[in-house]
Structure formats: C-alpha cells, structure tokens
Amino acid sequence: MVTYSEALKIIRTECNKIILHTEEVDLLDSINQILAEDVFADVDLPPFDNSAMDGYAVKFSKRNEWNIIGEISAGNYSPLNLSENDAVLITTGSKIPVNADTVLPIEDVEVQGNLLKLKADTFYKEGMNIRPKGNDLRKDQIAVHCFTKIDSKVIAALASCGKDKVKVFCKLRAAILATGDELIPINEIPADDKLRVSNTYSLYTVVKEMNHTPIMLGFIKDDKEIIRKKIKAAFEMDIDMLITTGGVSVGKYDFLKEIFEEEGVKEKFWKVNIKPGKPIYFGICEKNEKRILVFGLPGNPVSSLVNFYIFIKPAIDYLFHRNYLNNITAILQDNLKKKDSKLHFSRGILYEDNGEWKVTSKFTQSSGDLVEMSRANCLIVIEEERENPTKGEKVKCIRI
C-alpha cells in the first residue's frame, strides 16, 4: 500500500511517458480545448497608432485653440497632415493622422463652428490617449502559449493573430465499465438486493465535464470470463484510458486485478492509504503502440467518484499542464471525527463569508450516500497524522 502523495507521483511519472496527439480545428470549434502550439502575432497589435477615446487629435503645443480641419472614424482613415494650428475629430480606435501625437477628450473641449477650444482649467499633455502601434504585442512575439485552455478571451486573441484554424490536443478517450451482480439498469425498480447502476453515469459525465470523450461500456456481472472478454475488447479499442468500478478489492468475486495482470497490464500500485477509496488500482496497458492508463476504482458510488476527483482528474490535468488540484484553505465550522492514520477526503460545503473561506460538514461520510455527495462542493483533506479536527481549525479543501 502506498501513500496518496506516492500514488500521485507514480501517476505523474507514467503520464510523462504519454504522447499526446494533435489535430487542426476551426477556431470556433476549439472552445474549451487545449492549444497545442505557440501562436505568434503575425502583425503588430495594434497595427497602427490609434485613439484610445473619442476626441480631437492634435499636434501637441502650448495652446488652447485649434482649427478643425476634418474627421477620422474607425476604418475610414484620411491622410490629413496636421500643423500645430489644426485639430481632427477622431473616434475610438481610429488611426492617428500624420503629425498628431495627442488626443483631447471630447468632454474637455468646446466647439464653435470650426474652432476647437480647450475648456478652462483642463490639463493635457503630449502623447495622452494614444495607443501606440505594437503596444499590446510586437509582430513575431508569442500571443498565446501552448497548453492554454481556449475560452472566449483566448479566441479573441487567436482571431487577432489571423488564426482561422488552430492546432489543439486531441481529446482523451476514456472507456468506462462497471462490474457487479447487484447492478441493474437505472430504468428498473430495485428489488431484493439489487441496485441501480450509477457509477457509469457519474464517471461518464465527469469526463465530459473535463471536455474529453467518455465511452460507455455499461455494466456486467461478476463472471470472470465475461469480464475478461469485456476488458480484452476494451483494450482493442482506440482509447487512452480505461476506468472500471468494482471488483478490485479482496473479495471472492473481485476478479479485475487478476484479469488486468493476465491481460498484460503492468500494475503500478494497488491500495492507497486513504478514505474513502482505499482499494484503487492503477496500471499501464501497452497495446497497439499506445499506453493506456488503467484505473480500477472501488464499486461504492462515493468512493468511485472521490477517486476520480483525487486521482484521475489530477492525471488528466497534469497531462495537459493544468493546475491539477484546486485547493483552498478554509476555516472548519464543525468538529470532524478521524482516529486512523489514513488520509481522509471528507465531503463538505465550501463558502465565502466576509472575504473568508469557511467549510461545513454535517454529512455522515458514508461511501454509499450519493445524496450527500450531490450536495457537497468540496472534499476536506484531513492529513494522515491529524486526528479529530475541530471547529475553528484551518483545513485544505479541494473543490469538486
């Protein structure tokens, strides 16, 4: 059994050996994907000196009156050559005319016919209200770095660099399989000792939330040969990751660990000193010149989802150079029970109060209580050596 930090280190080591594939997509189809190239400015940004506001462009001098000789609006440049006596009406974003070096705000002047007058007690200085050419970025400088997640702000920057198509990393393909004789479809009413399968749905959607591609393999009974065929078929698919739930503990019908070994999966760790989710399995399957990450999660619904948040999500984020744990320090609002030496991930509700993060946890922390899990928005981290944290103490929380 390994510690949580040791397990994360092992996962990161294996992720470093993964080769990410890329594809070129239309800019508008790239939202929420990860950029796979540095994008350089193909022109100076802005490409010309322009006005930062509506006003009048002048050649700076110590005077307070000018003759208005024309106007320039955005996209309608006029090659006017100003003397010190001249002023040009100009709109925000418009190209500055020759010899002009200052823009007077429209609210600081008065217009009388073609005569422009500076209002009394109004201050102005040379160069004010002009955005110089290349002020944002010079041509051939990096505008957007590789591994940037593309959102609407990033798309604006890419568009300004003329990128109608961009190179992005391909989404990961994660196959999801649940095992257990007790499982039934969600559209059936549970009878006797049966339970509706929920793990595949939660795992499918959490992969989807990360903007990757989940592949639903459904659920199967605890029959070793049936499971073997399903696992074998999964490894023949074009997948980057296999996520299973159930069958990785030490029970009579926990076949997955044995099947993984028989199918050539190289075990990297099994069991981590945590609660919930101790019997997690992680291995690597090298198939068809690909390295498939294999995660065997516990069957308990809460343990399964918690394991995803603390192992699989960090693995995916690490692969794509993202901040792989969204940690916040908060003040505990309840006493928590913990008397063992495991690292606990307790469900909690994180909130901000007068600029201070606080977290409350009045849940039972049962590994099967999905209703509690659905109400939580964080995991409270209680370190191995820490016992019975009390109200008022600071704790680390992982947002979920």
Second form
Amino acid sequence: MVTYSEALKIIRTECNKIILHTEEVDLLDSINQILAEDVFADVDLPPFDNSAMDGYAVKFSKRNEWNIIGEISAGNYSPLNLSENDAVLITTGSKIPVNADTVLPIEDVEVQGNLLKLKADTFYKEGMNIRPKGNDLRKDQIAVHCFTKIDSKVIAALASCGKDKVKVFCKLRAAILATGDELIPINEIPADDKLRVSNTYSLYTVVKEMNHTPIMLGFIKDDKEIIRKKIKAAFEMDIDMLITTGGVSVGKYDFLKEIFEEEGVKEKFWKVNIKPGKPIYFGICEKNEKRILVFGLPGNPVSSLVNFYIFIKPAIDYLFHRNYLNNITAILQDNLKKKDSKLHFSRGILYEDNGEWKVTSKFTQSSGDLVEMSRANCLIVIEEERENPTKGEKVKCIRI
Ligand code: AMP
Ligand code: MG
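Could I have the structure of this protein in the form predicted together with ligand AMP, to go alongside the form predicted on its own above?
To see the whole picture, the full complex is given below, headed by that same chain.
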C-alpha cells in the first residue's frame, strides 16, 4: 500500500513517459482543447494607432478651439492632414489621422457648426485616448503559449493573429468498463440482488466534462474469461486509458488485478491509504508503441468517481500542464468522524459566507450513497494524521 502523495508521484512519473499527439483543426473546432504550439502575432496588435473613444482627433497644443475639417469612422479612414487648429470627428477604433496625437472625448467638447470648443473646466493631455499600434503585442511576439486551454478569452487572441487553423493536442480516448454479476442495465427494474449500473455513466460524463473522449464498453459479469476477453479487446483499440470498475479488491470474484497482470500490464501501485477507494489499481500497458494508462477503480459508485477526481483528473491535468487540483481552504461547519490513519476525501458542500469559505458535511460518507454524493460540490481532505476534525477548524476542500 502506498500513500496518496506517493501514488500521485508514481502517476506523474508515468505521465512523463506519455507522448501526446497533436492535430490541426479549424479554430472553431478547437474550443476547450489545449493549444499544442506557441502562437505568434503575425502583425502588430492593434495594427494601427487608433482612437479609444468617440471624440475629436487633434494635434496637441494649448488651444481650446479648433476647426472641424472632416470625419473618420472605424474602417473608413481618410488621409486628412491636420494642422494645429484642425480637428477631425473620430469614432472608437478608427485609425488616427496623420499629425493627430490626441483625442478629445465627445463629452468634453461643444460643436457650433464647424467650430469645436473645449467645455469650460475641461482639461486634456497630450496622447490622451490613443491606443498605439502594437500596444497590446508587437509582431513576432508570443500571443498565446503552448498548453493554453482555448476558451472564449483565448480564441479572440488566436483570431487576431490570423489563426484560422490551430495545432491542438488530440483528446485522450478513455475506455470505460464496469464489472459485476449484480449489474443490470438502467432501463430495467432491479430484482433480488441486482443493481443498475451507474458508475459507467458518471465516469463517461466526467471524461467528457474534461473535454476528452470516453468510449463506453458497458458492463460484464465477474467471469474471469469474459473479463479477460474484453480487456484484451480494449487493449487492441486505439485508446490512451482504460478505466475499469469493480473486482479490484480481495474478494473471491475480484479478478481484475490478476487479469491485468496476465495480460502484461505493469502494476505501478495497488491499494492506496485513502478513503473511499482504497483498492485502486494503477498500471501501464505497452501496446502497439503506446503506453495505455490503466486504472482499476473499485465498484462503489462514490469510490469510483472520487477516485477519478483525485487520481485520474490530476493525471490528465498533469499531462496537459493544467493547474493541478482546485483547492480551497474553508472553515468546517460540522464535526466529522475520522479515527483511522487513512487520508479521507469526505463529501461536503462548500459555500461563501461574508467573504469567507465555509464547508458543511452532514453526509453519511458511505461510499454506497451516490444520491448524497450528487448533492456535494467538494471533497473535504482530512489528512492521515488528523482525527475527528471539529466545527471551526480549517480544512482543505477540492471542488468537484
Ligand atoms: P466491488 O468493487 O466490485 O467489490 O463493488 C463494490 C460495491 O459497489 C458493491 O456493493 C457493488 O454492488 C457496487 N458496484 C460495483 N460496480 C458497480 C456499478 N458499475 N454501478 C453501481 N454499483 C456498483
Ligand atoms: Mg464486484
């Protein structure tokens, strides 16, 4: 058995050996993907000196009256040449005419025919309200760094650099397989000791939420040969990750670990000193020049999802240089029970109250209670050595 931090270290070591593939996609198809190149400005941004306001462009002097000689609106430049007593009506974003260096806001002036007058008690400064060419970024400087997630903020920068196609990292393909004799499809009513398969749905969703590609392999019985066949077939598929649930503990019908071993998966760890999800298995399958990450998660729907949040998500985040775990320190609002020396990830509800983060947890913390889990928005981390944290104490929370 390893500690959680040892397990994360092992995962990162293996992630360092993974080669991420890249592809070129249309800019609008790159949304939420991770940029696989540094993107440089191919022109100055903005490409020309322009007005930051609606107003009048003038050549700076000490005067407060000008002659209006014309107008320039955005996209409709006209090559007006200003002398000191000339002003040009200009709109936001318009190119500044030759000789002008200052824009007077429309609110600060009065117009009488062709005469422009500065309002009383209004002042102006040289260079005011001009956005200089290249002020945002100079040509050939890096506009967007490799490993940036392409979101609404970033995509505008890419568009401004003329990137109609971008190089992104290919999405990971994660196959999901559940095992268990008790499992039935969700459109059936559970009879006797049967149970609707639920965790393949949560794992499929969480992979998708991370903008990767889940591949649903469904569920199979706790039959060693059936599982072996399915696992073998999965490793022949074009996948980067296999996530199984169930059958990874020490029960009589827990075959996963054995099968992984027999199918050549190199075990990196099995069992981590945590709750929930202690029996988690992690290994690597080298197949067709690929290194497939293999995660054997316990079957409990809460355990399997919590294990995804605390092992697989950090692994994917690490692979793509994303911020590692989204932690918040909060003040505990209830007493929690914890006597063992495991690291606990308890379900809680995190909220802000008067500028302070607080977290409540009235949950049973049973790893079978998945409806309860569906109401949580964080995992409360209770460190190995910590016992029975009480109301008022500070705890680390991972947002989920
Ligand atoms: P296991 O890890 O196979 O020992 O399963 C632990 C518990 O989780 C058992 O109570 C199972 O019935 C339940 N379980 C296993 N697989 C699933 C699944 N795919 N969906 C819902 N519950 C499951
Ligand atoms: Mg089982």
